[in-house]
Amino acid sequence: MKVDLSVEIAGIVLENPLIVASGTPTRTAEHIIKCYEAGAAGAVTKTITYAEIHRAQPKPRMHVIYPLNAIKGEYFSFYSIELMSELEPEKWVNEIRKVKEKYPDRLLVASIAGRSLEEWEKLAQIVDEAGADAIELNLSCPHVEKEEFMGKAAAKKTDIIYNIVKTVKKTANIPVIGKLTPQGANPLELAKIMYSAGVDAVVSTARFQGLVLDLNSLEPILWKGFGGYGGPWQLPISLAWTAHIALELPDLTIIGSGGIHSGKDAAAFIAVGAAAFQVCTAVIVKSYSVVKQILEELADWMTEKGYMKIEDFKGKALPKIKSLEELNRKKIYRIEVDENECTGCGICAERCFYGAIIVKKGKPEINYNLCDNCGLCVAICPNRALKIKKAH
């Protein structure tokens, strides 16, 4: 039987949990339609704003660290200073209508960012009347430094976050989603504030702010300033915050985001409580074709594990997360050496801080009285020749 990927977000049923996040891949109606044609069940417009400084894109503005890894689907970092939508808010009315005319059954979320409560209200009214299915509050942009009602700057003041959610909820007749920043803020506390203000869902989480230097000139590369920094390396951080929010606020709908590049990445977010997930960097570096790839990998993983629908494993990992107090502190493991795989390189012995490993005749020998069960040797072995197993 074919697995059922359908999910529900704030009362809206989606044929699958993949939503293309706000960014370059959703910069116009034409681009959003490409998201749907690739198989995405939803898309979030590039952030709509009246702030002109955030509508003019720095040039150049994108950089990939380890680009060959990105192409091959391996670990890399994406560094950019992509700002908000170049289009004026009023022009988005036609863009939204174009999308909904062609794909009335796909989720279209309008990302907005105001510089005052009045602007948040006006933007919410515009996109609601244009026909958007939901609104996403951009309270996460790592490039916003000063405007206290926008991006990560707003996250510094809880009363502003609360009032923005309240204002937009009062203005719009469609669901409101808050996007959380991990930059200089506690996403769990932000989620609690948004939840108390009546938000319908949250996105956990956005990118960090970074700085990449050219060490020859000792200056920032390309655009010469700070930029957003994300990629697959961010996945464990985003998963942790998603799990914290799901554990503390079990009734709040969470859309996972931050580092997803495969179907298994997506499955991990759902396993810690996310109802759906957003991707952006993956689409930027691998094109729209990655949408189909992620969905196929997710379906294959579900089939392999015997899950027929998303709800079968949603949140299943949460009860298995142990607290600090519950962690094992006894030496109940042994390190075993697979001599067929071991090359005698000696890295394990060199790295052992407990002096528990020595290499004799080209093979490591382990002193179990000295071994602390830390697992570093297993993790660092280039040939995976060391295994950690429970002692009998």
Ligand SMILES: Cc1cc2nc3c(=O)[nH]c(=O)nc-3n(C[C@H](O)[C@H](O)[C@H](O)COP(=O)(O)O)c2cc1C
Given for the second form:
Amino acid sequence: MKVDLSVEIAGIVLENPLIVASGTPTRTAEHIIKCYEAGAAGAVTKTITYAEIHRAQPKPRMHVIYPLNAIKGEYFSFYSIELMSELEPEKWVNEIRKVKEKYPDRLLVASIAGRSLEEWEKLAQIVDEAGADAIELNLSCPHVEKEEFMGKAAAKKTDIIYNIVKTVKKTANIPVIGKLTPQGANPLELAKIMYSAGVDAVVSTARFQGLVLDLNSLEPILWKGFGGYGGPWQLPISLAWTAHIALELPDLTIIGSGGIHSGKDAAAFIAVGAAAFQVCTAVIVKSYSVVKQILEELADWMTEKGYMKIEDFKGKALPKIKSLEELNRKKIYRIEVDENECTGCGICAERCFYGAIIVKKGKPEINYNLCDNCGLCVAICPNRALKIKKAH
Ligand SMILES: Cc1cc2nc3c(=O)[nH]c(=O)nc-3n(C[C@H](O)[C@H](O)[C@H](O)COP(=O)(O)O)c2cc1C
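Taking the form predicted alone as the starting point, write out the structure of the form predicted in complex with the ligand.
So here's everything in the complex, that chain up top.
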């Protein structure tokens, strides 16, 4: 039997939980339509703003660290200084209408960023009237340093966040989603403030700010300033925030995001309580075809595990997350060496901080009195020749 991928967020039913996040893949109506044609149930427009300084793009603005890894599906970092949408808010009215005309049943979220409460109100009104299904508040852009009311800069002041959510909620008749920054902020605290102001859902989380230097010139690469920094390595950080938010605010709808590149990545966010998930970098580095790939992987994983619908495993990992007080600190494991796999390289012995491993005649020997069960040798072994097993 085919698994059912449908989900509901803020009263809106989606065919599947995949929403293409605000970014290059959603820069115009045509691009958003490509997201839907690739199979996404929803898409978030590139951020709509009146702030001209955030609309004119630096050129070039994209850089991949370990690009071959990106193509092979391994760890890489994506560094870019793409600002908000080049299109003026008034032009987005037509773009939103075009999308809704062609795909009335797919979710279209308008991402907005104002420089004052008045601008937030105006933008909310424009996109609501144009027919967007929901509004996403860009309180997370890693490039915004000075504007007090938008991007990651706004997240410095809790009263500003509260007032923005309240203003947009009061103005718009559609659900309002707050995007959480992990950069120099506590996404759990931000989620609590947004929740108290009446937000309908949060995105956990956006990406970080980074700095990549050219060591010949000692100048930052690309436009010579700070950039946005993300990639698959970010996933455990975003996942941890998502779990914290789900544990503390069980009634708040969470859209998981930050480093998702596969169906299993997406499953992890749902397992810690996310109702849906967003992807951006994966679409940039692997093209729109990754949407289908992620959804198929998610469905295959669910079939393998016997989950027929998303609800069957949503939040199921949360009760399994232990607190520090509950930790079992006893030594109950034994490290064993698989002699068929071990090449006698000695990396395990060199790295052991407890002096528990010596290599004799090309084979590691473990002194169980000294071994602390820390697991480093198992984790670092390039041949996966060390295994950690229950001692009894
Ligand atoms: C090139 C690029 C452009 C982006 N533009 C926007 C934007 O205009 N508005 C916004 O809210 N987020 C923007 N983002 C952030 C993404 O929406 C997303 O939150 C972030 O990249 C983390 O998700 P990911 O790991 O799936 O990429 C952009 C990201 C990238 C890489």
